[in-house]
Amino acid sequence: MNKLIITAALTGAATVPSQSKYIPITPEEIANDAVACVEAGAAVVHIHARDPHNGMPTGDMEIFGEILTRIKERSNVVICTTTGGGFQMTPEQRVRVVPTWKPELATCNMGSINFALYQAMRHLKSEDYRFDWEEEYLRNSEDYIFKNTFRGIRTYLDFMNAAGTRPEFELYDVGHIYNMAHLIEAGVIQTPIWLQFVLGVLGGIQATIPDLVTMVTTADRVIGRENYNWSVIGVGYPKEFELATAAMFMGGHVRVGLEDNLLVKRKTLATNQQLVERMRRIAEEFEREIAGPDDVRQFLNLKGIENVGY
């Protein structure tokens, strides 16, 4: 599709209230970015829950299903739901969402990875905090193994096949690709596929260029330019333009927003609805035209809004 499909990840489970005050936190203000970044070109927006009364990432299908429906009722935007969770969620929790509220589209990662955050508390002090649980968060990370093993990955795509949603898949190394390949000639995961490759989270390949370069190539070798469509998540700035940038030159679309990247320049916060638009004047620049929900809905053959469970 010669359409850029811009995808807007609010508000994520990587980073944590005091490192902007621009995370949505609520329901109300997550559906309230989610609008305005259609508005401003994203045609999907990408949903992870937090607890409202103090920000900590949540499975709660409750919160989960508020924010669906809020955002459905101004938007006909297509959703993808995390199955990604939180650092404390078990598999179960984190998949819940998608036979709970059968959105059109859910994440499944392809491999398990060291996930660490805890750099960011080098731009923190103890005094910076907002919430208890902040700081011992992050800390943790350092220990942390986001799991996503082959048995896993296989109860996932079970629940999207029952639900009728399409996966997402996100791949944060190289080996990912060939997990993915493995899934395939296996009959797990049917071809052409829709693929995040993330670039940038400590544990996983890092954020630049050439990197970006092995993933596609790596890709076209192992699984077929013909069986995959893609798009790129650089986190970090100015990463999440870099790489977004060369996406659009290399066949590939993008993904920006404040799970990924809290910044919209050097030194200055971002809101989502910013770096959408940030985005948008770049693919212009080029005279890249900006796909809409509908086009992505007929590029990936979606089921419809209107069969969604929420």
Second form
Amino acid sequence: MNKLIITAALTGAATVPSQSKYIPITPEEIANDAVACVEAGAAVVHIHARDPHNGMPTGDMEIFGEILTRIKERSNVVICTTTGGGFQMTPEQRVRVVPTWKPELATCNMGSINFALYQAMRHLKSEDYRFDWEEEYLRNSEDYIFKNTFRGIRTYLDFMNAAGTRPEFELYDVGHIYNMAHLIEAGVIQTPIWLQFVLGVLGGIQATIPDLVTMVTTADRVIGRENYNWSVIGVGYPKEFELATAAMFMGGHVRVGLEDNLLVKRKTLATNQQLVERMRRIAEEFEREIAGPDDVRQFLNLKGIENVGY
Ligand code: KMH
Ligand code: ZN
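Now that the form predicted on its own has been shown, please provide the structure of the form predicted together with (5S)-5-amino-3-OXO-hexanoic acid.
Following is the full complex, with the preceding chain placed first.
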């Protein structure tokens, strides 16, 4: 597809609210950001839930349901729910959103990695933290393994198949491409597939152009160019925009949003809407058309908004 898919990752689980007042927390704030991002050019929104009282990532199904319902009331955007969850969640808690709410698209993380956030602490003093869980959450990430075993991946995919939910595969390092190839060969995953290359997590491959080229050329060789479509996440600023711009010229699509990056310009905190707007401006500068939600439904062969469970 020649049109560019912009995904907006609105809140995530890899930041704490004290890092930016613009991170949406409540279902209402998340839905408002979703609608604003769609108006700005996003065709997909990637959704995590947070406890409305303290901003902690949560696997609470009622909160998820409220977010999804509020968005659907106001927009036909494609929703891609997380199954990555938050650091304190079990695999059962992470996947539950799929059988409960049967979204069109959900993430499926393709391997286990260290997933460290403690570097964010360099920018925060003890008195900056708004909630008591935040400092410990960042500090404990030094000892966190983001667990995605082969059995786990198979279980996530079983839930997705049963719900008619298409997976968006998240690949954080070169080895995850080989994990993918193994599961394709084993018949667990059927091509064509939709990949998200995630570059810049501390624990995975880093967010540079040579690293993106490594991921794409490895996937071309190991999975086969004709068997996948892809998008990229560059974690941090300005990497989010650097990698997205490169991806546009390499046949890829892009994800921006406060899950991955907090700045819209150097030293300037962003809103989700501003991140999508900047991405759209970059795309339009190169005369690139922007995909809408229905373009994505057709392109990724999604089941349609009328078949979700919310
Ligand atoms: N929660 C992070 C450890 C996903 O949404 O599937 C990873 C994550 C990926 O957010
Ligand atoms: Zn996520």
